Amino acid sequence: MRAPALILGGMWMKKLYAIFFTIIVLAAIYFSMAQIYPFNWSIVYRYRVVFLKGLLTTMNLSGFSLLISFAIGIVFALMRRSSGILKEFALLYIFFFRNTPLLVVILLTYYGLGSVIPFDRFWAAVFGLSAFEGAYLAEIIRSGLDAVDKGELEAGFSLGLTRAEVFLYIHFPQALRISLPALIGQSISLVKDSSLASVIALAELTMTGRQVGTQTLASFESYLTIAIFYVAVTSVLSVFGNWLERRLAIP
């Protein structure tokens, strides 16, 4: 019983040493830069409400995009595993969005599609992000579905379950477990990719930091602040993903 505890304690000590070393290095870099750059963190505090509004917009943008892109991913993953015209359409969709820069997709959505179907900047960014990330999620989910052991599906059929019941109760849950690490990683990428919405002047976190930096000439403080916010949000997602992986791990 003591061996696992000692191993776990050793792992935590290594993490603490790594964190302590990182803090020392960052502090040394900061104080070195402070000799030549006059940091003024009072500006960040003065514009704290503006930064928080930008953070809230980024979280809303990422949340809506993640939900829609996950739905797109499921649909196109199933189409990808089908046959005929549905499979060909899914292949074309995935090929297009995986080989087109997200910046171009957002511009095409807002200035192209937006000239036909009027919608505001927020939803243009949501639709652009969802379409782009949905192509990646479709391939992740499709690979998870393909990786499920066929024996488990046959066992479900032998118990008298219908094809839909086998998919809902056996196939899809197992595929999600297998795909979870990649899904979490893609979710973190989506949060970071949301910064490109600033190209259409959406007042999300990156655009907010740019405006504050331009108005106050405190560019370094502004961009460092938004970097800290992004690290905080993605770190929470990463910790949640690690917890979820352990919780859903197959014993």
Given for the second form:
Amino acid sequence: MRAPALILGGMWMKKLYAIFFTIIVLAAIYFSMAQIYPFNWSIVYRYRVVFLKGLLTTMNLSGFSLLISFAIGIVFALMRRSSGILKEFALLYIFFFRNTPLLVVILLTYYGLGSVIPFDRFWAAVFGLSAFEGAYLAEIIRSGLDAVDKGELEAGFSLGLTRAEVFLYIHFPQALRISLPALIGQSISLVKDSSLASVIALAELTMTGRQVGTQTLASFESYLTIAIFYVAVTSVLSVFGNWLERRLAIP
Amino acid sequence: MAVLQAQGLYKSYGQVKALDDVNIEIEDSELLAVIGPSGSGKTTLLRSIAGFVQLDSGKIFIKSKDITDLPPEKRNVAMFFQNYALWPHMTVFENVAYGLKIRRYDKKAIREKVEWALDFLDIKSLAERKPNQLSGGQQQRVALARAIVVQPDVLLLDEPLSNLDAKIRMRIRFELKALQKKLQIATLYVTHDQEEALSIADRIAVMHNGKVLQIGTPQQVYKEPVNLFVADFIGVNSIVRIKPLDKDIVKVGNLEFQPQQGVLHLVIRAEEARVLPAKEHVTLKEGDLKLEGIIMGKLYLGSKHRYEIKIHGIEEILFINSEEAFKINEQIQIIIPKDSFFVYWQ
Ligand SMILES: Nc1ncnc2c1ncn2[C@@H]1O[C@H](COP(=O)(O)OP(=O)(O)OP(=O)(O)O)[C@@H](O)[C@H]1O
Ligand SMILES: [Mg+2]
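Shown: the form predicted on its own; wanted: the form predicted together with its partner chain:
What follows is the whole complex; the chain from before opens it.
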């Protein structure tokens, strides 16, 4: 009974040491820099509402883009696995968006597409980001779908399940499980990539940081602040991902 | 009445003829074993009956109903997969219950049927486990339970025992046979193990290059093979090839054969041949073959020896097992009963 507790204790101790050590190093760097650069955190406090608004916009932008890009990912993964014209179209789509910088895609949706269909900045960014990340998600989901044993699907058919039933109850749940780590990784990338929406002057987190930084000359403080916000949002995603992975794990 | 009829099935993959005019029938509660070497089309035949292979031509009937163009899920044919293909995200119970669930049985009926199937295969205690928590043999039972619980018209088994080790195979072989007889399901059983087929099948179909060469009871296929390929594929054999030198009679041991086109192939069922000292007097029955030779080498196999024998006047070496002990270079005679060797010109 004692040994496992000890091992567990050992693991926790190691983790604690690591955290403690990291904090010490960071604090040392911070205070040595503070010798040269006079940190003024009251500015961040004064602009707290602006920062929180930026955070909210980033979360909204990421949230909508996640939903839409997952939908795009699933649809295009299926098209990619089909045959004929749909497959060719999906291949072209994925090829285009994987070989174009996101910055250009966002410029294209806002200034290009936006001159045909009137978008506001927010939706232009959502569509650009979704279209771009959707291409990556399509590839991830496709490889998950490919990785499921074909025999399992045929077993379903031969027991009388229809195509839709096999997909919904056997194929997709398994593929999701297989590709979950990659999907979480891509979701985290999406949140970080959303910072590029600042190029069309959408007041999301990065834009906010830049504005506050240039206005108050406290660039260091405001960029550090938004960096911490990004870490917070992505940490929530990865904790959620770990939880989901553990929950869906097959013993 | 035949439960399953397959008529004139053709399927080509490019140049390869996977099915070449295949005709088979399976009677009610019959077990038909399909055997043949790798690539002979066994799996293709099975999968075309299950509906996973688009045939080039031919018709398939189940209980006299044409199912050739029906999709797999409408055929009421259960397939058992070599790697079991259990669904890892569902428990054993859910795996077995799924086929019933989508057939819209009510909860109570599903529970009863699943429990019956699990009981039948002696795996009731595993109901709440996931497939990854089972041994290979247990997984196999679950896969079988899943296949039989929906009461299919035809059960298709593709090398069901090939993933098990030799000892368990022997036991499961007979269990499977008993199970199939108890359930009275028409069954098509694919294997490349001729011994397995001989021991459990009601009838055997021998395939080669997409063709069914012979269909018959194990006895028929073993005792009356229709050609050299079947004769050689079934049983443990020694083959001797003799090229006639001229138009004369070909003499092999005590027998004489009229020369025909090609080379004479003598297939000897090595299990049935007896090796005796050359001096010993034996009375031969009409048609029995007697060969004389000399022991070239021997291999100890536990209860018997495997002898390497050079027959006088024949270049090829025969390999024959015998319980008796002979010395190297000892003169011997081999007696082969008349239904244990076959002669083909090819
Ligand atoms: N999907 C396919 N595409 C191309 N060729 C195929 C396909 N399926 C089978 N074949 C070919 O058809 C022939 C018969 O294959 P099949 O799988 O039916 O053989 P088998 O008798 O089951 O062999 P094994 O004992 O190795 O399982 C083989 O030559 C094989 O290469
Ligand atoms: Mg096969």
